[in-house]
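Only one chain is given next, in structure tokens, and it is the form predicted on its own.
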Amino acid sequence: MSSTVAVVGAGAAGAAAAYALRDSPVDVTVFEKSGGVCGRAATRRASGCTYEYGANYLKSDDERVSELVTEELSTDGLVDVTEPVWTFDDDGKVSEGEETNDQMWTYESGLTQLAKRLFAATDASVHRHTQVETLVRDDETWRVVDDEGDDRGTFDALVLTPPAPQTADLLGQAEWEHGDCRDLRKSIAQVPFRTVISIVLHYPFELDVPYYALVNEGEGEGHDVGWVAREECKTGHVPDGESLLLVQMAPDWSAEYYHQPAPSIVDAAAEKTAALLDDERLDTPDWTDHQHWRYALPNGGPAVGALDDATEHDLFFAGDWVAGDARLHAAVRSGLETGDAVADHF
């Protein structure tokens, strides 16, 4: 009889896992609590135009993932981002950036293709708009409720995929009478996380700069502005003649502006950018969309060897902050090798 797997997460590292267990004697089931895949990773379509409002790109910057995304997975669509990325410094200062060899990858659909391959390699079952609510250990198995008080199956293991704050509230409503809930929830909810807003603006115009994009690397008080990416750099993601800007807003900014009216909070980010582009056109938009991201990136990891006891449960974890790494190939890669650790654990 195949073991049964319960993924909690249709992000990267859940479409990672579910895709290295896929010639394992293992049944599949995931658990997705939104209406797509690829978790922050996501991609949205409006007027014509296709663009990625969470990471921006998967770079080469781990050899199995770039073996996957080139070999293993088709290639039809896949777009290599050619154009650098500059930096600039917490005055707003712009500056070439470094030369490197890596790659930077998405698809003229969106990174949401990502996953969506993953997945369709596989035989896993994708639960989407089912929330898991409520984890019950029975004896050697899992139990999976959802927030509807629904059993949605027992399963021999459980892989636990969404942010570490949210993965750590999993566990503290978990049923699970054993000291290591306690100590593993600990763990996971000691690893930081910083909220960022994504802004997106449009413009009926091209933008003449050199860079794809321009990042804050600066080291005193910040900037307001993180990151600043052009859409228009990606085959296939914006019509000619026109560009749309990625703004993602620093941490600090963002936390303070969370709740703030969302008008309120595109005129700023409108504003910050124009200023930081040195261009005044960029102040008006002719049309903008927005995302609160309240985890986005994780700030480290778990402390070495605090998830370890965790698989003498039937339990494993993967994401971003498994690596401790705010990068889409590490998500990835924790996904590859948590699903290894899956197969050889059976």
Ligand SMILES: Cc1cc2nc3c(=O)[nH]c(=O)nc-3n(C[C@H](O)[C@H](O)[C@H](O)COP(=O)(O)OP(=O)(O)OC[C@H]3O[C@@H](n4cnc5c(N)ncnc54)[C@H](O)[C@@H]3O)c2cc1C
The other form holds:
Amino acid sequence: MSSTVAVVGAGAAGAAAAYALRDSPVDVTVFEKSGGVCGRAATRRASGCTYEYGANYLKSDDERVSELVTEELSTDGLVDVTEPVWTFDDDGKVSEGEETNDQMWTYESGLTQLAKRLFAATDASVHRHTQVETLVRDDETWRVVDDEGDDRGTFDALVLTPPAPQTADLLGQAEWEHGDCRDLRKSIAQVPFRTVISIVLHYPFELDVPYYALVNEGEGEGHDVGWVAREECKTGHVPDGESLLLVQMAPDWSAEYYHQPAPSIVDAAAEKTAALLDDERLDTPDWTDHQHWRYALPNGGPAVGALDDATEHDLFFAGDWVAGDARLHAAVRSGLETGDAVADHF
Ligand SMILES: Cc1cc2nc3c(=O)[nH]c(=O)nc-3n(C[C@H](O)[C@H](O)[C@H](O)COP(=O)(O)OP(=O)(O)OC[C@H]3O[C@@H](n4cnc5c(N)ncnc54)[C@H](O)[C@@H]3O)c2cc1C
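Show the same protein again, this time as the form predicted together with this ligand rather than the form predicted on its own.
And the full complex, kicking off with our chain again.
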């Protein structure tokens, strides 16, 4: 009989873990609380536009992940953003960025394609709209219970991929009487996460600027805006003659204004963006969208070796925070490595 594995979270890490297990004699079941896959690498469609309001692109910083995307998965609709990223300082002074050869990939129909294509290569069953609430350690197995109290099955191993604070909560609520549970929870809860509010600003005209995006070179610590990107630089995302700006507010600003009414946050973002790009037309977008990411980006990871004891309890972790790098390619790499480790475990 094949072994069974439950993966909590259908983000990039969960999808990559399932993908790495595709040729193993392991039955993979994935539980995802939201209605879609790819987690913080999220795509939305509105008024003929496609835009990424979480991760903006996948960078070619990891050879294994680059190979996966360009050689193993279908490259249909894979696009590279070729316009450069420029910088701005804390006073809003814009400068030409350093040239790099890095690729910034997305798909014409959006980054969520990454998780969709990974899952499509597997036999994993993916249960969306299923929030895992309680993990029960019975003898040598893990029982998964959802937030409605329904038993979702018993598994030989468990892979947890939610952001560290949510993974720590799952361990805190687990019915698992073992000292390692408390130690793991404590180590994971110590991984700090930054908050980011993403604002989408649409305009019925094209912008004439030489860059794809502007990034605050102080990593968003001294300016209220952290990042502004032009979605029209991604093939297939924005109709000709229009502009769609994706603005990520700096973590300090995002945390401070997190509970303010959305219209005031959007107005503030438009005003600050207009000032930064020195274009007063940007103060009045014709439509907007927004997303609050409480757990947006990990600042580092758990202490070296802190998660090692979990394996003897058939428990595994994957995600950007496990890699200690707030990047989509790091999440994918972590998922692939965790999938490999699960395969070796049986
Ligand atoms: C605003 C923003 C901008 C970013 N920009 C970039 C960028 O340009 N380039 C880049 O490389 N990276 C970027 N990142 C980071 C990138 O998005 C992440 O590193 C990556 O998506 C993390 O993937 P993951 O699978 O580790 O976690 P997630 O994507 O968070 O996946 C975890 C999944 O678990 C689910 N989940 C949580 N709790 C439960 C539960 N109890 N039961 C069931 N499911 C649950 C969640 O719904 C989610 O789908 C950005 C992130 C944000 C938020």
